[in-house]
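In structure tokens, the next block holds one chain alone, the form predicted on its own.
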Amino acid sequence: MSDILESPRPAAGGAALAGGFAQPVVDAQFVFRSVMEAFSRPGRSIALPTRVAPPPPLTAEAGAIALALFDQDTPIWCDAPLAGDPALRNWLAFHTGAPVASGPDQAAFALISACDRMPSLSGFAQGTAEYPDRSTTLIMMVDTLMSRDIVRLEGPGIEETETIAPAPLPVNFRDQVRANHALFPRGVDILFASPGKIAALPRSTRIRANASREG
């Protein structure tokens, strides 16, 4: 992680001050909660009520993860249409003080907006095996985890199978997904975030080997 670039400067103003966490310690371990939860049953709905107002394409849900998660010493990752904002790249500098990785390869955290255009989840930091946590965790922002391409799941977590359908996604996820898995522990690790809800998908997640599309 040492190819970093330095953050931007927040602008001066309302803009890059507004729409935080009104209660910032309560609302961060609310959220952190949350994400855990989703990290502990893989592919399982969480509720994520709305409580941050970042600046468009980021979403709220997504927003929410970034202030909880994002600090100084996580670098991150934006996809183009969130990267070409620059009231949204003084948000994430004000509120987070994240650094800006050179690339995804670089970031402990990435946030991609535009899922069906997005790079490789091999093109993310993978870690190592002697730390397998120098990875990436990827928030998804979707617009539905109940699409009707349905996968099921199995793996840690899971008592038996679980379900997710977010959507959209590349149309090779799910292989990306099976590699991801293969690398254990090494890979990156996912996080759906969805209008109100976010769902997990962790490394040590697989797809079970008969899924098939449904409905």
Given for the second form:
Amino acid sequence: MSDILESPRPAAGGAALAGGFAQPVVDAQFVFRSVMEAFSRPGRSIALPTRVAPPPPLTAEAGAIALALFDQDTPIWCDAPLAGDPALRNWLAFHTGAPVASGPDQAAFALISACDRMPSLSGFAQGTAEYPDRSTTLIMMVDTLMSRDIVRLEGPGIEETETIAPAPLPVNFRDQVRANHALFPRGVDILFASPGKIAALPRSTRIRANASREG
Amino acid sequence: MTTSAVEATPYNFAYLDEQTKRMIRRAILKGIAIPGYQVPFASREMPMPYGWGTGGVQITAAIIGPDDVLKVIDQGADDTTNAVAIRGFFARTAGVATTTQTGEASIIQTRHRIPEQPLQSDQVLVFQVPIPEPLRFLEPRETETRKMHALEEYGIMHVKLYEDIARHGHIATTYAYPVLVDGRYVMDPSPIPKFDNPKLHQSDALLLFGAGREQRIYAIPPHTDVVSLDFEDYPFEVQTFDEPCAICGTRGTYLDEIITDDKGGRMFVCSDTDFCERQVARNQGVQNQSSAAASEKTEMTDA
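Cool, the form predicted on its own is there; where's the form predicted in complex with the partner chain?
All chains and molecules follow, beginning with the one already shown.
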């Protein structure tokens, strides 16, 4: 409440109200189908054209995913650059109504903007052995899905092998993803959002040992 | 198209409210990420009774968009009550195009069959599931079956199949035949005949399962290993039929028995009506072609 009163009212209010789905029903369905396609075919880049315009540093793609999947039932966790931005907080609150999680291990979704400085995957909700679905889905805003650091993937949803090369990432990200898969069926699921494209790395996906340079 | 389809109906698009769709969509994503695991979801009451596909209908309602083309089958048939009702439901509440042709559909909702025509990678198959828990008839307590899945404790299922062999000389389970998904979860593929089980393995299409009364959603992503449980000395086998379909003459499809009179008369016909109709049309086309060729004796330039 105090945030709203202190901030310059018309600008903050206007920014928070604008930039949502033009057609909430159709747009949410379209974004969800793109996300479902991404999770069904891990590693594959799926086009996600969107005109959602959230306050930066939240990107249009991550914003669209948030509008499609977040609501009052999904506690969310934002990394420091996002959490420190009241305009962004207001935008998410107005458009999704999602409560803020008390910590990453309590979050249904995590929004991550500074991926190279993100906390370890093991710090998020991993689900339980009996309810592995009660885990965090990470939405990681990366600059590209086609960096030179190529990771080869295999597992459900992948016919032979698939590659993924998001950047930037933390230095030991491969080890973290391997450790995450080793927990299966527990573990987190990752959705990379890059400009115009998304790709998923669910917990079921295995990283193939290969000759390319290790990250 | 999109605006009119959404606004022309007094219903919410595809019946469900947006928050319910989001809840179901999140469950679907978790189901895909954990192949074969049953995700609990807050199943809604639908304007049809439990047992008529409320789980499948809710999944379809959550994923369908204005550009989708919907096909609904009930035991393979497009023209039975359940299939007609659900197709009409979505034509009315979502304004989507419907079809009976397997190749033209982007979403196929099914009760107890997988179409004969192989599915494509841009199609989604939605199964209606009555009892999602494969261990339920062996262990009635949900707390216990959940623990058994968590511990990967599936010995009881093999004992059940063994008892089949001890009693009947073979594995007598013919439908809802349990499968192991990606080497981890034992899953009930819904009451499809075991004839269809091999189609689950490395499918090109995404397979989604919805159980409305039991409030569970689960999934098999494309290209996932799905193995029907068996023993080395009693390997998994599918049903075979001695006769071809009595209507289209095709061999190797799944056949339904039709009683034709009260004197023991019967016929066996394809359970997949769309496949059967296309085979009949093809046969007639070949006949017309060959009779035309025979009468004119002209040179054929293309076959």
